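Starting off, we have a lone chain in the form predicted alone, written out as structure tokens.
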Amino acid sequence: MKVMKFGGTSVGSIESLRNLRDIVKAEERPVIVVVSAMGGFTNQLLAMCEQAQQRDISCLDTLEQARKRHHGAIDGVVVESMRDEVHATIDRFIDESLKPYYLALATNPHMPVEEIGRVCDAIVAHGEILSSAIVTGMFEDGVPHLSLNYMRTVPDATGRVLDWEETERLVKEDFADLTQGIHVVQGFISRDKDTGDVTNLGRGGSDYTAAILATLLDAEALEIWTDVDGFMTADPRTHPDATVIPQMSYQQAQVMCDAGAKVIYPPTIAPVAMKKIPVWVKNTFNPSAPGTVII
């Protein structure tokens, strides 16, 4: 079993969500597929959650065109026999669920701050699960999975950290049956222990899941699935002769994503490096690149 983390990206078109789908189907079941939101739909959720505290309505206007956006990749990509689902899907979350968060911090002015951070919490884990259902909806045989029910989480002095104990025992539980099947993941968000609050694993923390997930199931194989063809000897913005490093060891993968290298989210690293389960890095629109492979 491999684990494959998609990125807003590869979730963030028609043409990609193809694309994942067509590396995907490739593989011998079972996987368990990561994906992040829908390109750009993250900083979308927090700008209307701004302008909902400015008592700015306008941000329902915005919600109705990520409706639209994601209604269009259902139509382009889901199976025929499950567009309604996932149709009915998608409005429930966005009608029940979106709106009365917005309509809440627009309308109530003496929100008190600690709940304005919790609602905001909640509203941004909704990227991960409208784009989950998209990509579960494209498989005939995908397993849906909510990431809620199992990745917890504990505060600390820096701000939130996984609690490994309680998430290892909720996954086992939850990834019982892994004999077959495509198994969808929201990647990025979880939950509080204690409190059963929305939280998550910070901003890029959708390699983190997926890491967190290769670990606790021993997976053979951890793939990042991007935009770019794996960790390059320069920026090839800046560097036109800039070419693939086609191995690297986690340590050299540390290095550079805490220098601040985009490509994988740097606590994605360590866990998986414990484990020495390899992490290959490739290109969802370039699926034949043979990429960066970490070990």
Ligand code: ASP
Contents of the next structure:
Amino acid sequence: MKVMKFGGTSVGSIESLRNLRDIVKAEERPVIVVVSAMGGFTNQLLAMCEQAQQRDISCLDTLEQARKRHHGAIDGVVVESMRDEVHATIDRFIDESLKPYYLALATNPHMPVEEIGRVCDAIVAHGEILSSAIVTGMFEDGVPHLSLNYMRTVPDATGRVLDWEETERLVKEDFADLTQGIHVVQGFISRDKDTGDVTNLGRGGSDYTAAILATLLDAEALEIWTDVDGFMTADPRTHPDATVIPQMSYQQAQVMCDAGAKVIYPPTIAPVAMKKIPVWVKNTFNPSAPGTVII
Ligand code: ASP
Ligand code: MG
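What does the same protein look like in the form predicted in complex with the named molecule, given that the last one was the form predicted alone?
Zooming out: every chain and molecule, the one shown earlier first.
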């Protein structure tokens, strides 16, 4: 079984979602597909949190644009028999969850800071909740999973970290009969083990979600599908002669990620390195390119 993670640009447009569909359809089942929010939407959700706290209700206009964007994607890619249901799911999360959260922020000047933090964490989780509903609806054999049911974090000095033990127990329960189908999972999002509050694994954390699942479920490979051909020898914007690095070690990848290569979220490497699970970096927009393999 493989874990395939698709980033924001890979789920960001009808064209890229169609590429994703072709890539995933060609895979053997079962397969786990981890998705980010539609490109740019996480930033928007957070910017709207700021606006709402300033009592700037124009954030609701941005929310309507986002609604249109998601509905447009549904019409472009979701299988016909499931379209109505996915449209309704998107509307439900926007009308019954996001809107009330933004209104609460905008109309409650005395909301304690911790509560504001909790509300914004709950809001930002919707990027992946919405995109995963669309991606699940793209496949006749799409199986929805909810990361909030099994990804668990605990607070630590730097913010929060994964609770590996509890997450392992819950992941093994949730994926107990992983035999058939395309299992679609939200990247990034989690819950606090003790309070149950919605949390996340940090910006860019969908890669980490995919690595955690690959590690706990003994995947044969982890594929990170993105919008570049792989790790490059230099930044192609400043070094036009930069080339793709075909193969690297976990250690080399870790060094490059820590040094700021934006290709993979740094915490992703360690768990898969421990289990020696190969990691492929591949381009959703150029799937036949060989990519980079980290072994
Ligand atoms: N959507 C989240 C972010 O933009 C997580 C991710 O894409 O990996 O940071
Ligand atoms: Mg990323």
